[in-house]
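One chain is shown next in C-alpha cells, namely the form predicted on its own.
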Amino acid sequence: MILLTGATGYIGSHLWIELLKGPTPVLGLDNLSNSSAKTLDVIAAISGKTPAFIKGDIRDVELLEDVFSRNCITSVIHLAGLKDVQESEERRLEYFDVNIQGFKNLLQVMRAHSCLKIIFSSSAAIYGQHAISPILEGVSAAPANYYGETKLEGERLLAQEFNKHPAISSVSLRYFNVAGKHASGLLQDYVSSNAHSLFAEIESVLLGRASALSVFGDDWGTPDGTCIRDYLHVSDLAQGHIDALELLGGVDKCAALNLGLGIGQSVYDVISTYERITGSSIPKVIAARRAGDVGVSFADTHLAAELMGWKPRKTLSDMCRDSYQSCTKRLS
C-alpha cells in the first residue's frame, strides 16, 4: 500500500487521481487545512473508485503509529506541508513544526515499521538566488526564504536515512512551477488559498476576486522586461511521482531531480497565451518588484528523463486552457 500525504491538496488529489489506475492500493491521509473533504467525491468520480481516506495530521505521532499498525504500507509519497514562500517568512515556527518535524515524526514510524522508500516533495526554492539557469541538481542549494530552507532540511534528513541501516531509500522531487489543472475541470479549489503563483492570480482575476493582474515588474534583463519561470502542469508532475515509485523499485537510492518542463517563459508568454484561449483581455497592472524575486528560473531536466525516462507531455497552452476550464466549471 502507499501512503499519500496532503492527499486533498492540489497535487495530492491529481496524483491520487493517477495513482488509482495502478493496482495498489493508496491510503490518503491530510489534515484538510488548506483543502476540503469535498475533493474526495470528486476523485472518486473521475476514479470511479472510493479513496481511502484518514483525516490527521503528521505532527501526530500517536495518529501515525495507529496508520502504520493497521495498514500494510511500503511506500510513502510525502506531500503534505506549509507551501507559502512570503508566509512561511511570518510564520517561521508553523513552518518548522510542520515542514520539519512533522516530517521527522514521518520518518521515524516508517523507519520503526520497516517501510523504506518514500517519495519527497521538494522545490526548486532551495536554489536561491543566484543559480544560473538552466539549474542543474548539483548546483549548491542557497534557499532564499524559509520555506526553502525547510526543504533543504528535508532532502537533509533523508540523506541521513541513508547512510542508517537499513537505508531509507528516496527520491526528492524539486518542482518548479506547477500550474494547470485535471483536464475534466472537476476539481476545484474549496478553501480560499493563499498562493501567490501567477497562475492563481490569474485565475482570481478571472473569477472575479480581484480586479487587476499585478505584474511585479516589466524591466528585468529579459525579452520582455518580465520575469523567466518554468511552468510544468500538474499530470506531468503526478507521472513523476509514479516515474520516481518505478525508480525505487528494485535499487537503494538517495537522489534529487528537477521537475519542470525545461523552459523558460516570461509572465508576459503566459498572460498572451492565456488570453489567446480566453479570447479577452486580462486587465493587468505594473507592481514594484517583490523582494527575492529573481529575473530568470528554469530547470535543466535531463537527470529525470535519464535516470526515470520522465519527460513532461503537456504545453504551456494545456496549462493554460486546463486552468481556463476549471474557473468556467467553477463560474456555472
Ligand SMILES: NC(=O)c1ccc[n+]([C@@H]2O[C@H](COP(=O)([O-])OP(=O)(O)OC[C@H]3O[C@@H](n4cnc5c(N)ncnc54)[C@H](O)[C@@H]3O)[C@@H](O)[C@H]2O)c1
The other form holds:
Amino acid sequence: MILLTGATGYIGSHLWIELLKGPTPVLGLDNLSNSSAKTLDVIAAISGKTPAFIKGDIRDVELLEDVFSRNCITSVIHLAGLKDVQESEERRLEYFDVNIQGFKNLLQVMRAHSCLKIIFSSSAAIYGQHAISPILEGVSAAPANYYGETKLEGERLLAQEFNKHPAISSVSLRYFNVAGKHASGLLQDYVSSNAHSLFAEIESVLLGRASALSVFGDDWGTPDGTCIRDYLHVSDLAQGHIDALELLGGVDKCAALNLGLGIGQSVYDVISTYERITGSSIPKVIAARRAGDVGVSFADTHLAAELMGWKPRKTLSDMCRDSYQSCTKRLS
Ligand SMILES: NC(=O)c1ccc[n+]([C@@H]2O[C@H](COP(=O)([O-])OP(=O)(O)OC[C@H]3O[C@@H](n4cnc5c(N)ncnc54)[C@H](O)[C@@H]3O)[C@@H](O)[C@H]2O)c1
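For comparison with the form predicted on its own, kindly provide the form predicted in complex with this ligand.
Following is the full complex, with the preceding chain placed first.
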C-alpha cells in the first residue's frame, strides 16, 4: 500500500486520481488545514473508486504509529506541508514544525515499520536567486527564503536516512511552477488559498475575488520585461511521482530530480495564452518587484528523463485551458 500525505491538496488530489488507476492500494492522509473533505467525493466520482482516507496530522506520532500498524505501507509519497514563501518568513516556527519536524516524525515511524521507500515534494525554491537557468540539479543549493530552507532540510534528512542501515531510499522531486487542473474541471480549490502563484492570481481575477492581476515588475532583463518561470501541468507532475515510484522499485537510491517543462515562459506569455483561450483580456496592474524574486528560473530536466524516462506532455495552453475550465465549472 502507498501512503499519500497531503492527499486532498492541489497536487495530492490530482496524483491520487492517477495512482488509483494502478494496482497498488493508496491510503490518503491529510489534516485538511489547506484542503477540504469534499475533494474525496470528486476523487470518487472521477476514479470510480472510494478513496481510503484518514484525517490526521503528520505531527501526531501516535496517529502515524497507528496508521503504519494497521496498514501494510510499503512506500510513502510525502506531499503534506506548508508552501507559501511569504508566510514562511512570518511563521517560521509553524513551518519548522510541519515541514521539518513533521517530516522527521514520518521518517522515524517509517523506519520503525521497515517502510524504506519515499518520494518527497521538494521545490525549485531550494536553488535561490543566483542559480543560472536552465538549472541543473548539481548546482549548490542556496534558498532565498525559509520555505526553501525547509525543503532543503527535508532533502538533507533523506540523505542521512540513506546512510543508515537499512537505508531508506528516496527520490526528492524538485517541482518548478505547478499549474493547470484535472481535464474534467471538477477538482476545485475548496479552501481559499493564500498562495501567490501566477495561476492562482489569474483564477482569483476570473472568479471575481480580485479586480486585477498584479504583474510584479516589467523591467526585468527579459525580452518582454516580465519574470520568466517554468510552468508544468499538474498531471505531468503526477506522472513524475509514478515514474519515481517505479525507479525506487528497482534499486536503492537517494536522488533529487527537477520536474519542470524545461522551458522558460514569461508572465506576459502566460497572460496572453490565457487571454487567447478565454477570448477576453485579463485586467492587470504593474506592481513593484517582490523582494527575493529572480528574473529567470527554469529547469534542466534531462536527469528525470534519463533516470525515469519522464517526459512532460502538456503545454502552457493546456494549463491555461484546464485552469479556465475549472473556473467556469465553479462559476456555473
Ligand atoms: N504547488 C506548487 O507549485 C509546489 C511547488 C513546489 C513544491 N510544492 C510542494 O508540494 C506539496 C504539495 O503542494 P500543494 O500545492 O498540493 O499544496 P496544498 O496546500 O494544496 O497541499 C498540501 C496538503 O497538505 C496538508 N497539510 C498541511 N499540513 C499538514 C499536516 N501537518 N499534516 C497533514 N497534512 C497537512 C494540507 O491540508 C493540504 O491538503 C507541498 O509540500 C509543497 O511545498 C508545491
